[in-house]
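What follows is one chain in structure tokens, specifically the form predicted alone.
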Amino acid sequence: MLARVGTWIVGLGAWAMVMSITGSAQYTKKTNVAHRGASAYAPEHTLAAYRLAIEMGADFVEQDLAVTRDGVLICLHDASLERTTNVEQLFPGRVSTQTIEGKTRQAWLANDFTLAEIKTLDAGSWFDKKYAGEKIPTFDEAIALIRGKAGIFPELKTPEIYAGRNVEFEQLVAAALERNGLRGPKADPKTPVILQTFGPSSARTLAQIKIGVPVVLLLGNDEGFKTAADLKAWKGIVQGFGPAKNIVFRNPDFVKWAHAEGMTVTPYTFRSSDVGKTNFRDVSEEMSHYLYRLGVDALFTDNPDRFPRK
């Protein structure tokens, strides 16, 4: 069935995320986000991860955007490419000094590459020999992929790289929705979007823009963040907030708060590579306590499958 709020349906389906005419967000159930895909049993931000998270059952696939040379959206966690592709080996001469989270360091920055230079790179073998020969896919290979079977939860990731690049990152994520029919009020319904950033000054300019999807701000630390008046502050040019899953263990008024302003919570990142790290039995549990004891709407895990449905 359509879920409906005011006017405006962007969703399908019980798990979707649908915004009402006054700007606020909800989802419809508890809503399983696949980190970078089904990242713990695939490489992340491949389309084998893309196509694992949705037969593991995932509602939202996520995405990680970079830009490349030649203006084109690709997924990829990092700003650079060394991380998870043999980028060193086949371009050695084509490293570079770069400041990257407020750590400098040499890279191989994903926006000094043309994107048919990175559709020469194996992005498989660095996590398992079986996944080599794996690419970098394009946003669009991803929508094409995921269309009509999950939503999609796309990053812009680290958009202070771009700073006098003359990148506009913003437009370009507008775009690339708009050609895939994305959004505003006659997107797709079976292919729901949300957008996510940890930049205030690109969730302001998404807001000015009028993307016409949710906004979720990404918050690593609660500096900013402490009290209900900080969080409604947010109303209007976000729809919802990004946590660090620890902020809300420690606060759980933090979800009060959204909710009290019609703002969702969706924390991050539950994998079950942290057992041993958290005080819970495992990666399920973990989950089932976030979703029905502390109340968040819905959550970031490498793990799709272990995903606690009532």
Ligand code: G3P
The other form holds:
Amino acid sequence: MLARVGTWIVGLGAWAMVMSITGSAQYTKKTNVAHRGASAYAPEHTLAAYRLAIEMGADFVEQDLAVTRDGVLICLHDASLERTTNVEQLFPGRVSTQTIEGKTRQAWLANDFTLAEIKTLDAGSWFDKKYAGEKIPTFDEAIALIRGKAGIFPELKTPEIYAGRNVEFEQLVAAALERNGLRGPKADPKTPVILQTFGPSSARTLAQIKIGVPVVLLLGNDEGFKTAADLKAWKGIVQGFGPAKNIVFRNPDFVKWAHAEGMTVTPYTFRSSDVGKTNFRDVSEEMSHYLYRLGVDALFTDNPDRFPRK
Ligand code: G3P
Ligand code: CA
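Having gone through the form predicted alone, I am curious about the other one (the form predicted together with the ligand); can you provide its structure?
After this comes the whole thing, all chains and molecules, with the earlier chain placed first.
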């Protein structure tokens, strides 16, 4: 009898452990993640875009993270500064030849600039003159704005660049969460944190250092993950997947496979500007299909105001 009770207790413990990494632990409802802030309406990764996302009811606000030359985490999608700032005008001589995500080109790499230099840049005018003077926020500034109002969903962007420069990206993120009282599964219940990365080795490092918050592995369109076993191999390392939306559209079993392993599915990216490229009438209808037909747990959208709550 004692042996049976012992087995039952061990079983219960395992069940509790599984529950702690399931979708229900990461998400309490179908979840609206504002992609780069409310980036359909305001310049991506500015405080204006984050503020608007919160006003529009986003559950989480996404940050893509980069590291400055002096080791500060900033919110920036690209590894380089020229698409979304006036760096080319302010620092014409600082361009260099870089290989970024397999492509070699002339670029103003964020990691070659100090935070003080980056703070001189205009990160709003490229989008609309009315946002002239918006700055690239630090991760700490983003947290200060968002905390208590929504969750944060930072991505460790282009980790291979930092690995090649001996920058300990994962440790910087861990330290930022620690310093802001956000490291740990329920550190601040009003500000849940989920990390994401396209980098398998970055995901493994986050698991090794026991980051203490869920990690989502992002998958590009051309990546494998064609069988249940491909997903299962990541169990215990990451707590969910962030596939390009076509992966789920083409293979609805992807969601079943992930859920069977207690892992979540958060596809990207749903945007009103894609209408005409999809078979859906509008972005709300598209999101509705993924959430309520295909069963994904959450999704990244440039249009958090169009997220369909059932
Ligand atoms: O992180 C989810 C999605 O944002 C991935 O695409 O290029 O917008 O970071 P990207
Ligand atoms: Ca991202």
